[in-house]
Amino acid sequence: MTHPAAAPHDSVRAVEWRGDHLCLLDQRRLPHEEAFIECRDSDEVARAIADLAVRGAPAIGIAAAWGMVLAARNGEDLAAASARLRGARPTAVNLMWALDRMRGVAADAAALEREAQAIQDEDLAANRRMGELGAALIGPGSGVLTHCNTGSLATAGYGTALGVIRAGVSAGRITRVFAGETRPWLQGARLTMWELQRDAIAATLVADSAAAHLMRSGAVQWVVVGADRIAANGDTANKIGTSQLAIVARHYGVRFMVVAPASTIDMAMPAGDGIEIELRAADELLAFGGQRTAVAGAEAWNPVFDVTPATLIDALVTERGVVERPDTGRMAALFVAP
């Protein structure tokens, strides 16, 4: 769904609340046919997440706040309704986030049609904050890597990582911009470079084993990613291949940022270890496209996410401010009220 840019290189909402029903740009059929899903229950949301039609932490959490809507309207149990949505993705903290707080509001319809715009503009309002924030911790004339997708496929619009990187562009900070390819679903190939070319961003796509390559070359001085859930000493749990790259960025001197808002964080985990790793289907690794390119009788194991040590982060972003190498009381400050 395209919209005229209420910020620059903003143009693409890939969740909307259409008045009786929830629209949702179809991401799986990206980049080669822009389809919609029409979501009338909460059946049909929870699949929607599941099966990766919607995605991204943000987009995740509110897509499930209007499916509690839809399940209201219908008048659907709403505590079932509410599991359902909740089981669709383990990983991402901000789907139990918004069913949390959609479950904290009268049970009628328009009460809870009103939470989830309010989570829906809320998220926009962070990313935009977010972007100003980490876009004016990058030297002007930097070079940066993001991995997977970030962007308003991922959230409510401009994103959160790449949020940033639309800030810095505009701001003259970021002028080589480079993209991931993002295994096995290859969300970067897909939808980072579809989104940045849509938004006039200049950039070059990288194969993800490339990445070390790329950063001992110089043309890279930050790696900005996103977050699917970030533990109370900073800890983060993110695409599958983040952790490599915050590893390889410290032994080349490559600044390491996570952009992610404050729902993404769960003070309740108190380091990384504790955070579920979702794993799904071998045959996303053993078939790509629908075609099997894996010989008969491979197995293969497919987490997709891995948690990057805080020890690797240098400056964690979020709407309420910045923190500079994350630890436990850092955390604490920003993030425990008083």
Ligand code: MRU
Second form
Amino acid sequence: MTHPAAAPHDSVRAVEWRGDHLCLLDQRRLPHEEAFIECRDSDEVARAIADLAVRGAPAIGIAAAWGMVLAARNGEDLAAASARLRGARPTAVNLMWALDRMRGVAADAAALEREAQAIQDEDLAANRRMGELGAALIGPGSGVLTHCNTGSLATAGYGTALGVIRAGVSAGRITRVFAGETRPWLQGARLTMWELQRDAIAATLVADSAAAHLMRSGAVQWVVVGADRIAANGDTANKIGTSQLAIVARHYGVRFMVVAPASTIDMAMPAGDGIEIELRAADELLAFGGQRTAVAGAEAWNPVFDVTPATLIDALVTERGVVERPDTGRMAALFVAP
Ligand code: MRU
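For comparison with the form predicted alone, kindly provide the form predicted in complex with the ligand.
In what comes next, the whole complex appears, and the chain from above leads the way.
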């Protein structure tokens, strides 16, 4: 799905409501193939989320909201549909947030459709705002390193960390973009590089294991990442590998920015220790593209998120504003109603 008129450097859309079904760009098949999945009931949406056909915290929340619209249109049991969607993935709180928001709406399909569209539209607007706020923190001529895919593919459009990169490139603040390949599912190599090439943003792929060497070289001034769940003290769960980037960044004096909408902030979770970290099948690590890469009989441990302590975060950028050096007090100032 390509939207040339959306905004400069922003042409990709991965989640689209088509009036009677949900159309998803199948992210398992990128970059080689642009294939689409049509979901016509809430089970198909739950499966697409669990299997990573649609992924990225805001995008799975949006997809789940449309899943509830399909459930209502089909006369499904709404509580059961909501429970199945909620169980599709455990770490990104946007999924639970979107379903809670849908539960607060009258159970007729038209009202649910309006709410799902509002969730999607608000996400795009939040991303544009975060792009401006985040890019303003970055000095002209900077290099940045990002991790995973946080772009239009992972959101309603524009992206969180990739939104900051889009805005920073447009403003001439960012002149070098490095993307970590993001083993084992390769969101960086397969998705971020595809998305940036699509939008004519030059980027250089690096192995995840090259990050320390890259930061030591002085080529990057900021690491810019997204989030799946941010606790009330600012601890941040994001794609596996993020916390080691934050540790290395602090060591080399590179600044570390987390970019996420308010829907990713879980004020009911006091600290990162309580965040459930999704464990996925060992096969994702033991094989690639159907080809076994590890010796037969090898075992593997495949946690797909980790927690970066708030103390390693220089700036948390949200659509409500920037929290510098987040802690419980600074988070509460922005995210607890007076
Ligand atoms: O397993 P994924 O691909 O869903 O993980 C995605 C991430 O970790 C992203 O960094 C996060 O969801 C933010 S996307 C704007």
